[in-house]
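There is one chain below, alone, in structure tokens, taken in the form predicted on its own.
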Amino acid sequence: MNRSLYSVCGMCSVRCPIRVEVTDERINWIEGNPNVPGIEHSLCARGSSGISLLYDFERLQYPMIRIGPRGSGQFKRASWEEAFKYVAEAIGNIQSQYGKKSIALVDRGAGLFGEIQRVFLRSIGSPNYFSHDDFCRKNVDLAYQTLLGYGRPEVGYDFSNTKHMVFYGRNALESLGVREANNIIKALSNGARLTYLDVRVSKTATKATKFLQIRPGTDYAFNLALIHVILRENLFDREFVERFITGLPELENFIKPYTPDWAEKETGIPSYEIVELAKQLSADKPKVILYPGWFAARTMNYFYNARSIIILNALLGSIEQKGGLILAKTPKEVGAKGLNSLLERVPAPQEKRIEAEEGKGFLYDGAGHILHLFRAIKTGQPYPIKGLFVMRYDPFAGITHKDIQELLNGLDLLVAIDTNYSSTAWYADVVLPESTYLERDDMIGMQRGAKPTLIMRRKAINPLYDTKGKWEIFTGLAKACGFGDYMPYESIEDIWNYQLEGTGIKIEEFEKTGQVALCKDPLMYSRDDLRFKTKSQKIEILSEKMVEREVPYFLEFQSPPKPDIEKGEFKLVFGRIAVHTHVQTHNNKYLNEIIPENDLWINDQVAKQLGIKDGDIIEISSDDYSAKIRAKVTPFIHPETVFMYRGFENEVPFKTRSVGKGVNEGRFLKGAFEKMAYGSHTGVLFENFIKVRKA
């Protein structure tokens, strides 16, 4: 029997809409949803390999409880009832000794379907929800909030209609979202320019109109000079600036010393290139996009760098403009009723999250800073965190062994909830296996944008193993803990019907395309109607939010230290490759065959000085860790930098295809998790040096 259905991919966090074909209860085809503009049947390699994940016997298959030392891999199989009871008793013991707030949960970010785990955490009375965003987008998110009052998920980019894109190491064609990549290619085909800055020539750089190789850690200096030129030479959108930006005199005063000649000394980019780019952007305004990107946990100044990028967009008048940045509209703004929130059915915890106990001088929002969480687990300050839930996130795969041990020493309970056998699961006390995205239903999500749209993930087949969907896991835990009244759902339809109550939308309406739009046409505001979500309803360079948290408006640029190249010392940077998702997919049968391990990019002239040839096995080391890896000698990387694709060297023996292959960049980040970025307290992952020598 053949059938097909619409759902949502789960091979990375982009969550592309898909269509799935099933024959005799076996999935034989996945493609991008043909009804969605920008997708239209297309899917990336990771999305196409979802079938391999589904039928992989090396994924988690049943609940497990640890019976040996942590990290020994000694578990016993458990029933769901037994696992829930074990966790509930452990939570009770911890909370009776340390209080309700001593339990925390960390995930990849709420996203489209992420509310359910927060409902559980609130049900047991803890305020301590965290996401991985401190190691990803949080700087951009906070920068948008301070300037526009909108969060990063509320700002879209109209790539398909733009005239000029500027990317700062945003390797959009490798760490890709399908729709975004298609729209970027469409823009280039229509004659748009792409200016790309990076320490190396990535796949995206090869498509650029102009590639500017920049010294590592100096993006902020480049932007300060760009702002300097745009203001000095009156290249900005005066009408937009006068109507919508506050704090321009203070910005003009701050920016005076940051000339293109000064920036050339810091960045290595000739001053005339900065001046020429400013003139090109002015000519192309307002259809320009200076893209602050996703991964922004790079340097100590990156929150201020993200602010500088958004300020450049504002100066060029590209916000809420066709071909520029598009603000998301709420259901109410488009005349619709939004989804009912499950979270609002549960009383908010009385106790404060960790950040609220840490004083001022930094910003935070709805998800806590994971570095604060790590510190609380290690030190017990400002109060102890003794129980940790980790949901579809693998922090232990990206940190040092010393950090792993210190975290384990501080925890009485570690629960891993995942589809894959993650490194964190390997050390966990209890492992709760989530069904793959092809075997589970999720709560309805809303895609934000100028045309807000509801989207539904539906299971294509029943689970192959003893796994459960996320909503089943957390409602089961809540009931075991005695808080089932807050999560009284017996089926996914109970959740969907509650979410849709009052909207006038029926579950059946999702069957046609997998989505239900809340309005017919996208809503864009004219400049007469445009208002921002700040207190002044304008773009606040002098942010009220920053005043409240005692965070300075501006940060002077500090030149980053240079590595001693002659002694084989380099700055380590890393990034994603098109066929893998962080640490999640390296054991996937199909994707592992394409890219089984990584290598280390090193500049050809520097390599020659060190006696290293292309393909040589070399040793790389930090103060407390070393490994061997193959050298990729190339002229297309800055001499002060070495680069590797991330997420390799899995250490879980059960994953036989990927175990021990390649090198894990996280093991070299000694001390990185003690550093917190200026103003944001996010991660700082591109300020570590490593040593390189021929093995």
Given for the second form:
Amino acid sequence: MNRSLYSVCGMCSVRCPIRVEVTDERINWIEGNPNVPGIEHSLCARGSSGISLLYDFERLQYPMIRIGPRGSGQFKRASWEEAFKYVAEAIGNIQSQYGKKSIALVDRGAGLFGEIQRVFLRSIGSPNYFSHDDFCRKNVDLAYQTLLGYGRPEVGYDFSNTKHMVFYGRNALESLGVREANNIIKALSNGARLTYLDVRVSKTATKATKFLQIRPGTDYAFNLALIHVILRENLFDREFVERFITGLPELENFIKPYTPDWAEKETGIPSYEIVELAKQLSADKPKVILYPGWFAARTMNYFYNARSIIILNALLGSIEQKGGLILAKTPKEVGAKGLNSLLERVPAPQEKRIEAEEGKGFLYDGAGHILHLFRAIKTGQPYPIKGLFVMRYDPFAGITHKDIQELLNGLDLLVAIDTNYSSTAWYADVVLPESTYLERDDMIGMQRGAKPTLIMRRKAINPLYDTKGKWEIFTGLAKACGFGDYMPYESIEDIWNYQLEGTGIKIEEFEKTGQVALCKDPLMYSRDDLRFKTKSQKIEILSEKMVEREVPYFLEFQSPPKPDIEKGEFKLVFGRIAVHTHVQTHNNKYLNEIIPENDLWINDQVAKQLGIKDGDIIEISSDDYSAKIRAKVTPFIHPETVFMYRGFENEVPFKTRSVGKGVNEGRFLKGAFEKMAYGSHTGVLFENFIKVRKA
Amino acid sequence: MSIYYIYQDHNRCIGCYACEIHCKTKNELPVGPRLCRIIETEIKLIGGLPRQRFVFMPCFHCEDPWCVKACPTGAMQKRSKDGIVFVEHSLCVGCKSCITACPWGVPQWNPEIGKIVKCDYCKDRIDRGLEPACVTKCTTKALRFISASEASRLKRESFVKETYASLY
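Output block for the form predicted in complex with the partner chain, input the form predicted on its own:
What follows is the entire complex, opening with the chain shown before.
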């Protein structure tokens, strides 16, 4: 028996639309959804390897309850009923002692299908929802919110029609989304420019029309100088700026000292390159994209850096512009009714999130700051968090062992929910295995954009092991906790029907292509109709939101400390590779075969001084951790920096292909979680020094 | 040579290795044999810009294949209708002569079945009017399944386009 269905990939957070073929209840083909422009059958390596995840024995197969010490890996198999009961009782005990707010949940971010876990958390009366965004996009998100009133997921980039892209270490061709990569390649083949700044030559750099090797931690200096030149030389889009930007005189005043000559000293990039880029961007405006990317938990100034990038786009008039940045439209704006929110059925918690007790001086939005969460768990301040749910996210794979221990010491309950046998699951009290994306249905998601589109993930086959879909796990938990009335769903159709009620859209409509668009054509505003979602409806350099939270508008640039290279000290920078998703995929048999371990990029001149040759095994260490890794000696990395691909050195023995292979960058992030970025309180992951020496 | 050719547009290829996985999942291969390969070249500065190539290496399906001649059992065969070179597994004894014979190391050892496996352009897909897995699902559409004559035309055209400025 053959059948084919449309669904959504789950191998990374991009969630590309897919088509799946099933023959005799076995999945033997996954491809990109042929109906979707920019996809048209295409799929990345991880997408295809979903089949080897599905049929892998080395994944979570049934609920487990810990019986040995934490981290011993000693669990007993439990029934779902037993596991739910165990969790419900533990929540009850914690909440009766420490209050409802003492339970928190952290996930990778709400995404398309992420509402359901928040409904559960609200059902048990806790306000403490956190996403991993503090270690990822939050600086960009908050920067957009302060300037435009839109969030990061509400801004799209029209790469395929652009004339000039500027990427700051946004390695878009390795940290990969299929549609985005295709649009970038399309732009390049149409003659667009790609100016790429990074501390090393990534694969994206090998396609750039201009590569600028920048000193680590100085992106912000580069952008300040770029703004300086654009203002000084009148290279901006005067009409756009006059109509839509507030605070220009203050910006002009702030930017005065930041000349290209000054920036050259900080960044190592010749001043003429900055002037030349400003002129090119002006010639190419408004079809330009200065791309703040996703991962921005880099340096202390990166929230202000993200603001500087968005301000540059605004000065060049590229916002709500073909070939530039395009704002997402709500269903209402395109004349449609959107999905009903499951959250609305549950009363909002009475108590306030941790942030409310933290005072002012930083910004926050719909999800709390994970650094505040970590601190609250460790110290009990401002109030204790004693129970933690970790949903399809693996914080313990990216932090130091000391941090893991301190977090475990503070927690009475740790529940891990994942398809992958994560490091966090290894230390958890209860492990609830989620079915893979090929074996589960999810709630309907809305892809935001100029043409909002509903998208549905449906299971291609029944679960192979004793696992459940996310909606089943959280409705089950809510029931066990006595709050089943808030989540009265017996089947996924109950959820879909509730979401679709009043939209006029039927479940069957998703069968045709897997997607239902809420309007026929993308909606874009002309400059006459353009309004931003800030109080003034303009782009607020002097942000109302920042005033309210007592966050300064501007941040002066402080030169980053230099590592002592002569003594083998370097700044550690890490990044993604196209065949792996963070810490999730290294045990996948096909992906592991291609890239089983990482190496350490080190500058050839520096390596020579340290007596390190290409291929040598070297020792890297921070104060409390060291590991051995192979050296990749290359001229194509900044001398102050060493680089590795992230997520290796899995420590879960059950995953035999990947255990102990390569080195985990997270174990070297000593003290990183005490640093909070200026204005945003997000993570600062690229300001760590490590020592390198010949082993 | 087979009438087909897989053309690789180096400007589109991003070295993501998806082709290798598309091939392995489609052919349900164990760890070990890799029927097509991406081989990375070292990064070089070309005209002041860093450049790197990710060279796609499938089977070339020779007109006069070394592997077929070297095969003592007749397992390695060339399909008469389109020239696709493939292994007939019922005849393969796992002697590996084809590995020795092929100048490009195309035939691969499958330890699970003790036989040779190699790229056959997904001939079952071709017979259904489809294209090989690597081409169909290539992340950036860098691979194209075309006729050998079209390949030389494309190559010549791209040569002129890429060197256009220097022709003046």
